[in-house]
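Here we start with a single chain on its own, the form predicted alone, put down as structure tokens.
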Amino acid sequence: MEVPLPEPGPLEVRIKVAAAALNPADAAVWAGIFRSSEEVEYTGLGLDAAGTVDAVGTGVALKVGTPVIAFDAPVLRSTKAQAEYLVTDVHSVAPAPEGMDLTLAATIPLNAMTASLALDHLPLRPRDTVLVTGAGGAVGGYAVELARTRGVRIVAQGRPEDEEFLRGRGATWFVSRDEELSEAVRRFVPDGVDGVLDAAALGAPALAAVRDGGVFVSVRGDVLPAPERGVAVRLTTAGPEATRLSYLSALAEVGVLTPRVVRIYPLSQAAEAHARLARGGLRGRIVLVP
């Protein structure tokens, strides 16, 4: 639908969107999990965007024409990233990776921020061990790459066809999602891993792979297992942090992070793109382009 062009207020930026990634959180919005769609005339979709600065409000130093990525965290607003233009808070914006196609760059904000924040909840030191479930997915893949920068040893769980990719991105060991998880992990780490980043939202089966007194971190509050054996259970939620987003963009620029796009749809085919997202099973993000 056509809606009025949003105008930036103080400390806000308007971005001419070049690409917007789809995430499972978008499906939760249009499914009415956050609120009924009947309460408002229309609701925008999209947390991730890449594009160029088109206009700025007072107090913003960014120049018009600057390539940027944005993590537009507020879920319920009338216009969001999956549109021709996005207005968002300046603290939600970072320079785009120099030399990277903006279609790829659009997949960084939410997923890389979530992975980075989740790892901060795991007090891991070099040579400690961490299990990343769903490591072949968007959050899990970034988590493996970021964990490697911290010098920890990584058990990556995923589909059999993910093994080569994950070993290439820093996984020390690989376990298939077809195996019983705790048993498979303990083949490599007999006492259990020091921490788990449960990107696949497995809950209790992933908790069972943690050593006594370890740490379990989930990215979804609806699947948090009950603590046991002295294991701390924590939840990660991502919000706008310009400094962290700039750091992640820089890591992508030098090849430490690997954005993956599996399908590109024009904005006019958004319904088809969201239907494909809902079917799942993709290794990479769907991206909309105006």
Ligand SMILES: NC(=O)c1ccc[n+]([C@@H]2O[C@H](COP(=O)([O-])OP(=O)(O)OC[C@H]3O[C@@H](n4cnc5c(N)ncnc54)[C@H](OP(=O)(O)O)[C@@H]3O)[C@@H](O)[C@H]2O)c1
Given for the second form:
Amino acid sequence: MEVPLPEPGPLEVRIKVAAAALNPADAAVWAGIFRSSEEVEYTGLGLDAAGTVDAVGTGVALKVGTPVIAFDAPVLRSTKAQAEYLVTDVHSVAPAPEGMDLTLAATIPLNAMTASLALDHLPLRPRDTVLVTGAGGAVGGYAVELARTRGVRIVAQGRPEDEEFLRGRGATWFVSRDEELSEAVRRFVPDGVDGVLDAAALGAPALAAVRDGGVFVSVRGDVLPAPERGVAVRLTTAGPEATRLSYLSALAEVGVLTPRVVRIYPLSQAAEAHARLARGGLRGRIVLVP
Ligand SMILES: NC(=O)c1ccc[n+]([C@@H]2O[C@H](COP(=O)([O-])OP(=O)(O)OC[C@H]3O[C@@H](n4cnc5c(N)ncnc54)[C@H](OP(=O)(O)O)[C@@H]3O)[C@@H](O)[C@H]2O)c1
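Form predicted together with this ligand, following the form predicted alone:
In what comes next, the whole complex appears, and the chain from above leads the way.
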């Protein structure tokens, strides 16, 4: 639909969107799982964008024309990233990785931020062990790559076809999602891992793979298993942090993070793109281009 061009207020940036990635959270909006308590005529979609600075509000030092990525965190708002223009908070914006295609760059913000924040919940030291479930997905894939930078040993769980990619990106061990998880993990780490980042939202079966007194980190508030054996259960909620986003953008620029795009749709085919996302099983993000 056509809406008036949004104007940036103080500390806001208007981005001319070049690409906007689709994420499971978008499906939760259009399916009505995340819903506004107020009556709204329509809602925008999209948390991830890449593009160029088009206009800035007072207090913003970014120059018009700068290539940027944005993590447009408020889930419910009338206009969001899957549009020609996005107005968002300056703290949600960081320089795009230099030399990277903006369709790839658009897949970084939400999921790399989530992976990075989730790892911060795990008090891991070098050589400690971490399990990443759903490691073939967007959060899980970035989590494996970021965990590698922390010098920990990683058990990555995915489909058999994810193994090669995950080993190449830093997984020490691989377990297939067809196996009983705790049993498979304990083949490599008999006492259980020090921590788990549960990107597949498995809950209790993932917690069972953690050693006594370890840490379980969830990415979904509705998937919080009951603590047991002294295992701490924590929840990650990603929010805008420009410094962290800039750092993650720089990591992508030097090849530490691997953005993956599976398919590009024009904005006019957004409904088809969302229907494809809902069918699942994708490796890499669907991206919309205006
Ligand atoms: N807390 C936050 O702020 C935040 C931010 C971003 C995302 N999230 C949440 O994080 C989760 C991951 O997001 P994402 O974007 O990475 O999703 P994704 O790309 O779809 O990845 C999810 C992965 O989990 C795997 N999986 C699903 N069910 C599984 C099962 N029963 N056993 C083993 N693996 C399974 C999927 O495998 P297949 O594709 O092969 O089925 C996929 O590889 C989602 O629940 C999302 O809502 C939370």
